[in-house]
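For reference, the chain that follows is the form predicted on its own, supplied as structure tokens.
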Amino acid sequence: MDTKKIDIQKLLAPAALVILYIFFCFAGKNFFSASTLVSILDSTYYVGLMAFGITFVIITSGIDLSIGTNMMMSALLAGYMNAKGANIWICLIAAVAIATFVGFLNGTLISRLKLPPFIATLGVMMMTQGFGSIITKVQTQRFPGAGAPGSEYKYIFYKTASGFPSGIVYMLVFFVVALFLLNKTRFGRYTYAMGSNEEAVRLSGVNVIQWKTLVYTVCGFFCGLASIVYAATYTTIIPGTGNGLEMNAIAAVVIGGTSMAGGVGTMSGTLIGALLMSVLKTGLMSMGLQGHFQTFFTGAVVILAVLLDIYRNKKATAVK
């Protein structure tokens, strides 16, 4: 029986994308078509690598604020480098590691110094608004366009010439990759039990300082490759921006069935849930709502994942 419920709630996700989609096929303007497919996929893949991260983190029943800022501080540092000069590859890969580090920063504040998650992600968002603009001197950073020299990271991350959305290739490997370490790896594992009862993983003898520090650093460096694809789409990155990003991130965690008490969650889930979130923004638009309608129904909608994981946790209790 509860094993029936399980796999119903798991298809509840899928199905409300399905749903929604032949909802703005109908109700929205072009919906149903090639370059509406292709747009939603383009604003689907700075928020699903975000959302890849802060998986590992939710299922700790962690939190992490930082990541919209931390990803766009990597990119405009990177843009910054870049206009002084430095090889565009060079940038991208100093753009992940910056966003690597700031994760670290994160999960030292939180599993060594023991400070709530809430607190120290919040004031390491507030850091890395600040620093990349006084870095830049607030100055508004530029990657390179499209056929401009050192654009060709623009085809692997983003389209290529012929209008192929490579960017969707990218997201997808790095999702496998996110896959694998949370299902078939041991921090994987330790991930899920320390979201289960953090107390009893330490009684066992795992570090668990070690492993939390690192599930904030995984996290960091999918910010990291985030800042790649959003420096590759957008080209023009302004300083102390990001602010509010990250919500659209953990509101595809928690759409695709990412409990926020901890212990349970899926990556394919989240995928869904950041697939979700791209229809219902682009079907918006095509139904001439602007952005603050969006803003709106995405929150609701967060509203109602979480209801539903309120409810599974009290099913899921009253039957133990």
Second form
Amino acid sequence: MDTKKIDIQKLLAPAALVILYIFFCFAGKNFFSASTLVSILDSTYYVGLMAFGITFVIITSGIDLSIGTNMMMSALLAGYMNAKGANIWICLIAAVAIATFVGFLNGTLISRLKLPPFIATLGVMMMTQGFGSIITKVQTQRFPGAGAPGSEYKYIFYKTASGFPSGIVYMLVFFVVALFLLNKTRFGRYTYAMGSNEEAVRLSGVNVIQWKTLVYTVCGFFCGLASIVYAATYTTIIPGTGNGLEMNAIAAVVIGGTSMAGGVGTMSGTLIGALLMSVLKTGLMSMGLQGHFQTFFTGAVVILAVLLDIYRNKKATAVK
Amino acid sequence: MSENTQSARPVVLQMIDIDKRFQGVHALKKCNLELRKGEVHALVGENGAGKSTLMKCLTGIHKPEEGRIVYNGKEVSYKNPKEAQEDGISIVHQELNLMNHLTAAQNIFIGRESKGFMLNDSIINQKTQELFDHLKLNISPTEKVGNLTVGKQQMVEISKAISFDSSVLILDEPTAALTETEIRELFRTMNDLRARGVTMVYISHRMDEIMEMTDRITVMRDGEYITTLNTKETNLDEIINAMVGRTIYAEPKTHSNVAPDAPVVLEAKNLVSKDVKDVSFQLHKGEILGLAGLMGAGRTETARLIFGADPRTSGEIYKNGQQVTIRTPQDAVKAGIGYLSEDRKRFGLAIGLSIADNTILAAAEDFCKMGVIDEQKVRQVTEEYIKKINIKTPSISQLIRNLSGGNQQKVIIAKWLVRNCDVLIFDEPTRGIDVGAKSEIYKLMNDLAAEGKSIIMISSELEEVLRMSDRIICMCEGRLTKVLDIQEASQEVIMKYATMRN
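Output block for the form predicted together with the partner chain, input the form predicted on its own:
Following is the full complex, with the preceding chain placed first.
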């Protein structure tokens, strides 16, 4: 009986995604098409990757506000290096390295120097946003566009020459990596355990400082992955942006059923959450509604999702 | 005066045939309670006997499935504590529910501030002052509650309850965290209230206090009403017999099971910290070393020092003759020391995770190949320990929060056994655990000692200390006052050294 209950819970989010998709197929104009599906996926990549990263953080009951600006700064600096003549592949690797370092910085501030996650990452959010502008002297950076020399990276991270959305492969590969890290490794087990009761984990002789630093570092790494796909998709990186994107990622995680209180959450929930937001965005556009409607409805979905979660938990405990 | 008029006093409240189940657990079986006006009525029973549940049924926190509550001649049924409070039935919980950053007056009148939009603190300060004067309490209404001692905080809670014009006041273990002087103060206040006709239910484990303070005693056991006794006409043995349902509670150990030449496994030399003053002792292989003392004696603090959970000012720790550096719990675990905290849910377990996750928590690296968890091995080992130490659960994926206290404790024991610790520190191992599970934990500890594990056991229950220990360390105010062999130990002797201030 117990397993049956869990199954229904697991099915709820995917069901919502499918229902929403079908709804827009009827309500939207030209929604039911391969090209719409591709554009839904396109807008999922970078939010999805960031969301995978921050899922770890949120499961430890932490928060990382710097992911949006971290991603943007890493892309910006990579673009800057590219403009200065560095090989595009080196630049992309550098983007991941920079973002990972920022994650490590967050982790150090939080676990070693005991800053509250909100404060530490708020500070780092502003610093990364500013730092990108400082280095680039507020110049917009451009990655090689389609067809330009050195644009082959787009084939891997965004679209192949034949138009196949290769970005989805890239995202899914790292979804599997995240899934594996969270569910199959010691790192993942400690992530849940720290979120459930950090003091008990510490008193079990686990080096909480080190593992928690790693959680934020991994989150940074995923921001780096996101920055690559962002660069490949949009090619133009504007200094001083990225602020606010973290909220999309956090929304995806929350819609996916991860609890902000820690200890509870799934990676597949986050993937569904990210897809759901993209379907909503693309669907509303196909109904002729502008971006601000999307923002409004995303907010409503977040609240609905969490309300549903609370109600479900209440029911689960009421049975006891 | 009180005893003469005792039987003549009118009955204020009756709980009749109260029945309550939780998820198949029959928590209360046809329980009865009768309170008379102006009496202090003790409610006693072992942990899990149903005292708190009964009181929660009275105050509307739980709804009983069957039974009636008659209050001042009327049948009542409260939906929530607020309704009960407005009707004059208040409860002071064991854990204080005060806001430390607000003043005493603000705490007492929270939710009942002056009408209108603007707050007027002078009115509630004045009312609070009257209340405190009335109770002869020396507390300033404008003092922040966080700055008061625990005893004074308790008084603020009681004042708050009184401020509702309570005629029935339930005190759940009010003296648990109080010093001797504070207890005297509390008793004086209680006597005042009694003289003014307030009826009090007094839940406590401390028999001496019950004998001193109460007029009548209702005994509960395993969710059942056993009997009600007049305090003046009964004695300690009769009460304890009623509580445990057998004559002898626990056979004290008469001789040590440790071989005289057993090697020293752990030695602490001159441990010093904020709360621990120069403590040195040795622990032998296969020994159960009891740590006895009153609250605040520094027993838990000593244990946490050895375990590296708190910073140490100075002192050395030797494991098997070798000095070990223990700065963090990680170091202690590496040295083979495991700590079972007195507060399992806070310090011992991730209650939202499964038995398997908790079992391997301290030894996760042994279950990993290149960081990847070997689920097969986890399952196998967890199941082995579930069987070995008899954890009652349908599966290894059961969440900790769904287990009983005794089974939770066993999971922690399993955690340290899996980690292969040979020194185990049990801090209040049977707190909050029911009678049956208690003896299982005792048996488990004895088995472990017989296998050659060495145990330090902190306990506030002297019966437990005398039943389990091979040797007993007595502590008082952070100092080690005496090491007793079990032959020379008795409750009186332990108490003597536990109260031996410098």
